[in-house]
Structure formats: structure tokens, C-alpha cells
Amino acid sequence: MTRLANLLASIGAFVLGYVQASITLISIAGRSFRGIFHFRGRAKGEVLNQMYQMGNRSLVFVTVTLGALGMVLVFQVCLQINKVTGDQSQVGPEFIKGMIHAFVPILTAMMLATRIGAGIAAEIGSMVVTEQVDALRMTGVDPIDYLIVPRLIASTVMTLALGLFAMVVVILAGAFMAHTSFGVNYNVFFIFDKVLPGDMIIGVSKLIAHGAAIPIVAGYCGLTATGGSQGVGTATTRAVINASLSVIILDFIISAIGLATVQKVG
């Protein structure tokens, strides 16, 4: 009976911990989105600084990684088609559709979740353990408005911008690989007939949702950091894992909704 009671107590504590964490995360998300509407240009310099840190400093990282992945994907697809039919006419249209609809939004967000999420959690977590966040509260400043809202605005804007830029990079890299390795004509590759308005809506929606989720999840991990420098390290790890998981979940939800509704447009 004692072991059973301990097991039930452990399960109950685990469930209550997740419920409490979910409530706190939802509260932070709600206050963050509310803060956007009350922002009114406050801390504009901080927003621009965060946009530079998140966007400009991630440009090379995103370009090189997604460009290389796009070339590898096209190479493998063309290689397999050559073994079956040899007809490469549909490689470009299908590749472009897949990049816009699914591939680029989630990969861009996953890459930014590691870089942006870790940075936000480490910065805010350090402020928590050194009691700087408590000092903000004592002076009447809401830490959500001061720390998370500027990062939320910057992350949403720059994730969208980087995602759209990455789509161009991936498509160009794929076309280059198809042409140089398999002789696919550029005119045959660059056919956008299969890209429906719904595909663009889904891709952009994913980028916006992912860009908003990353700073909220990472900010939550930073604000709940405890235990000094070790706690900051733990919060950083949690931010990367949870931000990546949130991106995957949101991507699945938006894709499911898009398949049911948005793709009917056009």
C-alpha cells in the first residue's frame, strides 16, 4: 500500500506540476499579446536591437543551412526519379510547393528556436537569479512588458522575414542543383502553377505562429529559472527543447487546419 500511495503521489505531483506550468505559460502568453496592443512605440530601440540580434545575425546561418538542405533534397529526388522514369519535369513544381507549404517554415523556426530560444532564456534567467527581475517589479515595471514583448515583436517580424528569404534561397539552390547535376532546364523547374494561394497562407501563418511562440516559451523558461548559474543552464536547455516542441505542435495544428480549410482557396 505504501508503494502504491507513493506512486499515486508522484503521478499526482507530476500532473499538477504540468497543469501549473501550463497555466503560467498561458498567462505569460496572454499578457505578452496584450502588451503588444499597449506597446505604442515604447522601447522602440530595444525592439530594433532585438530584430538585429535575431534577424541579421541569423541570416548567414539560415541561408547556408537551408540552401544546402534544398540542394541535397533536389539531388536525392532527381536521383531516384532517374532510376524509375527519368522524367524530371515535375521536380521543380512539387519541390517549390513543398518548400513553401511545409519545409521552409518549420526548418527556419527550428533553427531559430535553438539560437533565439537559448539566448532569451539565458538572458532572462540570468536577470532572475541575480534579482534584477525583482528590482523591475519593485519599481513598478512589468517584466513581461519590459523583457518579453519587445522580443515577441522582433521574433515574429524577423521569423517571417527570414522564412520568406529562406524560401527564395532554397528554391534557387534547388534549381541550381537540378540544372547542374541533372540538366533540368530552369524554365521547367521554375513553374509555380501548383502553388495555390492556400499554400502561401499556410506557410506565412506557420512563420508568424512559430515566431510568436519561440520568445514566449523561452521567456517562460527564463522567468521560472531557479538555483543560480546551474538554473540558468537548465532553463536554457528547457527553452531549446520546449520551443522546438512548440514549433512542431503548431506546425501540425496549422497543417491540419490548412488541409481542411485554407487549401480550398484558389
Given for the second form:
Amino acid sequence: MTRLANLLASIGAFVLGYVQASITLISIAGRSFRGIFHFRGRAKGEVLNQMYQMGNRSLVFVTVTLGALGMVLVFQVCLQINKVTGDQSQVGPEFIKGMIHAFVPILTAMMLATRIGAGIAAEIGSMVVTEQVDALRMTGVDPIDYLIVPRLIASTVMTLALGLFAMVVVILAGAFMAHTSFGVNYNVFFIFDKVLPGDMIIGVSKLIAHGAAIPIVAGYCGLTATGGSQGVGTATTRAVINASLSVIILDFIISAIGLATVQKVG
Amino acid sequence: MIHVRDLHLSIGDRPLLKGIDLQVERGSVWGIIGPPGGGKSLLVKTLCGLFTPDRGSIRIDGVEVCGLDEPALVPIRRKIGMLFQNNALFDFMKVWENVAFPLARLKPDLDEAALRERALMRLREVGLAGSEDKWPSELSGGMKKRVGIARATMTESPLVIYDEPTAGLDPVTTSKIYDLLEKIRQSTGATVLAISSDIQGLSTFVKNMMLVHDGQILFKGPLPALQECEDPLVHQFIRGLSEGPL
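Now that we've seen the form predicted on its own, could you pull up the form predicted in complex with the partner chain?
What follows is the whole complex; the chain from before opens it.
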């Protein structure tokens, strides 16, 4: 009987912990979005600084990784098609469509979730454990306005910009691979007829949503860090995992909504 | 200045403050001592609203702190300058920016040149002239403490809290720090709460002492009365005896 009671208590504590964490995360998200519309407590130039840190410093990482992925993907598709029909004419249009509404947004966001998410959680987490966040609060500064809102704005803008740039890179890399390895003519590859306005709307919506989710989830992990350097390490790991999961979940939701609504627009 | 009644605070299921009652008069200087983990830092942070108590009352200048949300706490926190245990210097700001930060929040109309000038003046007072453009990581432990003290006293708040102002410092630097705190206190007339494990050094600066252990205040009163206190734990702690209840 005591064992059962202990088990039930553990389950209850686990569920309560998750409910409490969800409420805190929703509260941070709400306060962060509200903070976008006023300048109270935001450091001068911090948004631009964060945009540089997140955007410019991720450019090579995103370009190289997505360029390579685009080439590998096209190579494999062409290879398989060669074995079946040998007609490569649909590779380009289908590849472009898939990249725009599905692959580039999630891949870009997953890469940024690891790079940006880890950085945000480590930075804010170490500020928490060294009492810097308490020192901010003592001077009347809201840590969410000061630390998370600039990162939210910067991440949203730069994820969108990097994602659009990555679409160009991945399509060019794919076309280059198809042309050099399988002799696909560029004119045949670059056919955009299959890309509907709905695909573009979904792709852009995903980039914006993912860009906003990463700093909020990572910021939450940083702000709830406890202990010393071990706590910061745990917060960083949680940030990468949770930000990646949030990207995947948001991607599913937006894809489902998009399929049911705007993807047919054309 | 500060009235605390029946203050209780738990973190998780661990009760950490157990019925604290306290009254601190304006302009008085209190030392807070006690064994590590007894709740000294937690008590002062709770006074500032950095922790939310389970029950009880904290009144600062007649304003109830308990139950206030963050925006409502801002005017109360503006009356408090605080040196944190680990200094809590902003590592992304230079020394002068750290010192000027509370003033910049209090007086947003001051331009950068005026803020820098005021920060430099305060840095000169704490003996750190010429260090204004350094980063906190370039400073020694004693210098970091001085920067923390300069930041805590920058707005000349009516209440100043020093959490371990001399921890980890050599006796000479400790003595200089207490001289500095006394000089600042005399010029501002602020009410002071100073936490320290160094009873001897602290005794040169404070007039009253309280001993916090296991979330309770075991002694509070004027400094001479501490020596006469017959509580075995207080007796052991202030004399540094190895035998006793601790």
C-alpha cells in the first residue's frame, strides 16, 4: 500500500512539475512577445548585436551544411531515378518545391536550435548562477525584457533571412550536382511551376515560428538553471533538446495547417 | 526602515526560513553572522523580493513587499543597493558601465558622458581610478569587491546590503574594505545590513549583530550583548570553539 502511495506521489510530482514548467514557459513566451512592442528595459544596440551573433556567425555553418545536404539529396534521387526510368526532368521542380515548404525551414531551424539555443541557454544560465540576473532585477530591470526580447527579435529576423538564403544555396547546390553528375540541363532543373504561393507561405511561416521558438525555449532553460557550472551544462543540453523538439512540433502543426489551407492556393 | 514578522520560506519541501521577526531602524548598521547554509543570504534576498515567502510580512519604509509582482517591486528595490555574495558583476559590461548601470536605470535622462563621469568619481572613491575601461574578468578578487561596492552605493540608496563584502580577501584588504564601507556609510547615512563570516572584521563596522542559524534568528541586539549571550550555539560560534552544538 505504501509502495502504491509512493508511486502515485512520484507520478503526481512528475506531472505537476511538467504542468508548472509549461505554465512558466507560456508566461515567458507571453511576456517576451509583449516586450517586442515596447523598448522598456532593452539595452541600446542589443538587437543588432544579437542579429550579428546569430545571423552572420551562422552563415558559413548553414551554407556549408545545407549546400552539402542539397547535393547529397539530389545525387541520391537522380541515382535511384536512373535505375528505374532515367527521366530526370521532374527532379528539379519537385526538389525545389520540397526544399521551400518542408526541408529548408526545418533543417535551418534545427541547426540554429543547436547553435543559437545552446548559446542563449549557456549565457543566461551562467548569469543566473552568478547572480547577475538577480542584480538586474535589483536595478528594476525585467530579465525577460533585457535578455530574451532582443534575442527573440534577432532570432526571428535572422532565421527568416538565413532560411531564405539557405533556400537559394540548397537549390543552386542541387542544380550543380544534377548537372555535373547526371547531365541534367539547368533549364530543366530550374522550373518553378510547381512552387505555389502556398508553399512559400508555409516555408516563411515555419521560419518565423521556429525563429521565435528557439530563443524562448532556450531562454526558459537558461532562466531556470540552478546550481553552478553543472547546472549551466544541464540547462544548455535541455535547451538544445527542447528547442529542437519545439521546432519539430511546430513544423508538424504548420505543415498540417498548411496542407489543409494555403498549400492549395495557386 | 525594515519590519519583518513571522517570515517563512520553503524551497521545494525544505523550510529554509522559519518564523523570522526583525526590526531595523533607519540609519542603523547591522551585521548578520551565522554558520554557512543557515539562511543569511536567503533572508536578505527575500527582503528585496528576490524570493517569495510562504507567509509572513516584510515592510520596507512602510510598504508591504510580500505579494508584490516584479513591476510593483521596482520602487522598493530602487531604495536598496546590494553587493552580492559573488559580486554579480555584469561580465558583458566594462567596469564603469557596471558601476553606472543602477544610476542609468534610475535616471534615464542622464547621457553617457554624465554617467561615465559619475561612475569614475565613485571608482576613485573606492580606489579604482584607472580601472574604468577594464572588463570584470581582468580584475582581482579585491578589485571586484570594490566594483561591487561602488555599484551598490552608486545611487546612494537609503538601504544598502553587503553580502560577504570581505569573503576570500586578505586581512589588509579586508580592513581597507571595512574602512571604505564606513566612509560611504558616513557620507550617505544609509541603513546597512552586512553579512559576513568574519566576526572580528565585521565588529569594526557594525553596531548591532544578529545570528542566523537554521532559518531562525538566535540572537539580535547590540554588539556588546553578543559577547554576553548565553545561548550555547551563539557562544560556540562567536568564540570559534570546536566543541558545542554546531
